[in-house]
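Okay, so here's just one chain, in structure tokens, the form predicted alone.
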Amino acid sequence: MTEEQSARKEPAVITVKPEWCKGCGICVAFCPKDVLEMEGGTAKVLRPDDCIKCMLCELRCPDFAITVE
């Protein structure tokens, strides 16, 4: 792997299923990079480029409304 390839960061693909999200805010509270915010009672991805793919939002969501790829 070249230095250029290792320097490139693949952006995370974060999907929130609004029909499953009950607006509890657990994902927002656990995100260490403030990628998510509550908007209109639903979690929204506002800063996907800041995501470090720690998966805490997906792991803590009680309704399986968030996926991180």
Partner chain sequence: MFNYLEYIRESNFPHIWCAGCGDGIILKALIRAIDKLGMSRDESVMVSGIGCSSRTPGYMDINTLHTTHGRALPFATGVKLANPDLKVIVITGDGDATAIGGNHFIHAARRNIDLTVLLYNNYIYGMTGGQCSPMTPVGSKASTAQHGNLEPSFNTSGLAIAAGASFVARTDVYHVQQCEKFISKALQKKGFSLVEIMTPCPTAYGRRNKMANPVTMMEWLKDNMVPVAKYDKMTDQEREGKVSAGILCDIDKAEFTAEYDKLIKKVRTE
Second form
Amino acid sequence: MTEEQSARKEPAVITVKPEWCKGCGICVAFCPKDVLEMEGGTAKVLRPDDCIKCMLCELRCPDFAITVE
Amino acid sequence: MFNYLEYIRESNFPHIWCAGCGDGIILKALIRAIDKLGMSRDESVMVSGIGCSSRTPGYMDINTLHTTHGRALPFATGVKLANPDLKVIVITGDGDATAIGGNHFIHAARRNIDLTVLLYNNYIYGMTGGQCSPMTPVGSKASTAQHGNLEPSFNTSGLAIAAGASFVARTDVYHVQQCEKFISKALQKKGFSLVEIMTPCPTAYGRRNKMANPVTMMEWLKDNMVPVAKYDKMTDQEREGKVSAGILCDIDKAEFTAEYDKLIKKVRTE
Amino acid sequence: MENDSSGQIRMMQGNQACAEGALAAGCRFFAGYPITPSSEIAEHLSVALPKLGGKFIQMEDEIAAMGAIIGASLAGMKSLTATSGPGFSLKQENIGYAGMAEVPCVVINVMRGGPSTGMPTLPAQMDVQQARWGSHGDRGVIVLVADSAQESYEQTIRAFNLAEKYMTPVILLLDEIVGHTTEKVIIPERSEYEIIDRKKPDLPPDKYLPYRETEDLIPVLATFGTGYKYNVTGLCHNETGFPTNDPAIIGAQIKRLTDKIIIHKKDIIRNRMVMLEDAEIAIFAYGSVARSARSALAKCREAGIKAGLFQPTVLWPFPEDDIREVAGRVKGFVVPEMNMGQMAREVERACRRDTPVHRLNRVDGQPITPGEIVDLIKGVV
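Alt. form predicted together with its partner chain, vs. the form predicted alone above:
Every component of the complex follows; first up is the chain already shown.
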């Protein structure tokens, strides 16, 4: 197992900064594993265990509001 | 996780852009490109005009110059020519660059001055409330084209190539890794380099054109941006509504500030 | 052309003298666009600047030229553009930007007749109010004027000094007669004139605030690339340079843009007073008209008329207090100008209607002759 592969096995820590999130829904719509959902106007992390750390939610968040560790 | 906080002016956040506006996605791609290239922010200047895109410099911790409408390129030309050691990045929009700043756009490309231009193309004047721009597609609606736009739009990247640019690429914020890659290539190019970046404006464009939801606009980019190699083989009919993406021009040629330095050496030894 | 020409006597036209004066002042960047009757300034600097390691660029239009010199100034170069009426109109938005962002630079306008394309090759003084009020918004401005090739040289140096000192665009007005008259210029020795460079920040980057309110109301802007990363904008901004919507900050900022010129007006204003001590009638004249006025003055004195000359070398801020002082001593002012009375109105305002102001206006592209001024004075006396 490569270092990268083992890093991916670690559970993801996904953080949403609610004060910066404007609730556009882009992260939710394009997450390949349906990890995120919209709740009360901002993105919420509902299924972090399913995250494969593709990073697309972080890359496409226009509001600098979501990070994946 | 990428640590953007190191590169932004955090006290100015949250930014002014609307929910689902792609401008923040571009800023992040630019930050990553700058980080990976190890560029010195002390020796870089970000210059912009007026409009939504042109508010970008205010959010980045770098030398920033927010100028008048359409005039980012002349200001940037002055900065670069006065001190060619500075890396100069120009942020502009479709209205700023191709309408009021159209003359400067073609002449900066013609001069082939070493500027990296990121042109945020959202098909509309967002800041002023959704008026049509020279990039608004025929038939699209805008606050000043409520019956549908009659005017054909510029092929902006084609215009830059014809005028003499060294590097021209078109990408979009859905294909965000490609966007970062092209910005990085443009930053490394010595000469006039343009990255035209398709970015959604759900508020001013989407709302009037059945794409009010930001996700719908991103879906549009996903479905309609076509790799240039494929686009070139398509018939006119197939190209309807599609936009080509990729590196459209990448050539090496004489750069203006380098040529000016040669001129100085020549006249001083005469 | 090189600075080693100091002390020499040379023949040159006013436009060339501006170019030479700019180089002497330390100008190393010129951006311009061809326009009659100012193009010789650009032509001369296109030859001279690269020899000094400086940069010359002919831009795609007047607006671009104004933008380029602001950019170059922020990158640390003393910067100049030159133009004439129509080009001056085009530059106004970016001149206002330089005023708002407090970026030093010099704009020379060799005045021709207007409106519109007007009289490209003929003299006028029709832009004296445009120089004051041409760009939108309220701010203090500095506008100098020159009457000869000699004064073109000296006033160009002064324009750069004032720009750097007060962190503002400075406008120098010539008229076509001054721009195109070839005459003697004594190049001053370097020790005879002062060169002022803008202040550098005295605080480290983490403590630096570009638009912090200072006692003299003048900001200290760091040169791009020297480690001070800050924001420059034409939007109303706070002391950090970032846009603000706070009415208190906006109000203070806009007021300061006017105040920073007004509180220093004694340092800025310079007048030439000729035979005003015992004068009964004062001629107010500037630019090439001041030359006719000096000649008229001599003729009046020969004829026993006690005339004097008030010649401003700075039109804005307007020398209101000095005019007022002279107005208390004379029976009237005569104001000959190559426009419809643009500065005469300012003289009237300064006199507060206590002293009559007699106008002499020519707008046909012809110079005002000494004889015309003498005739008016005789009529008044």
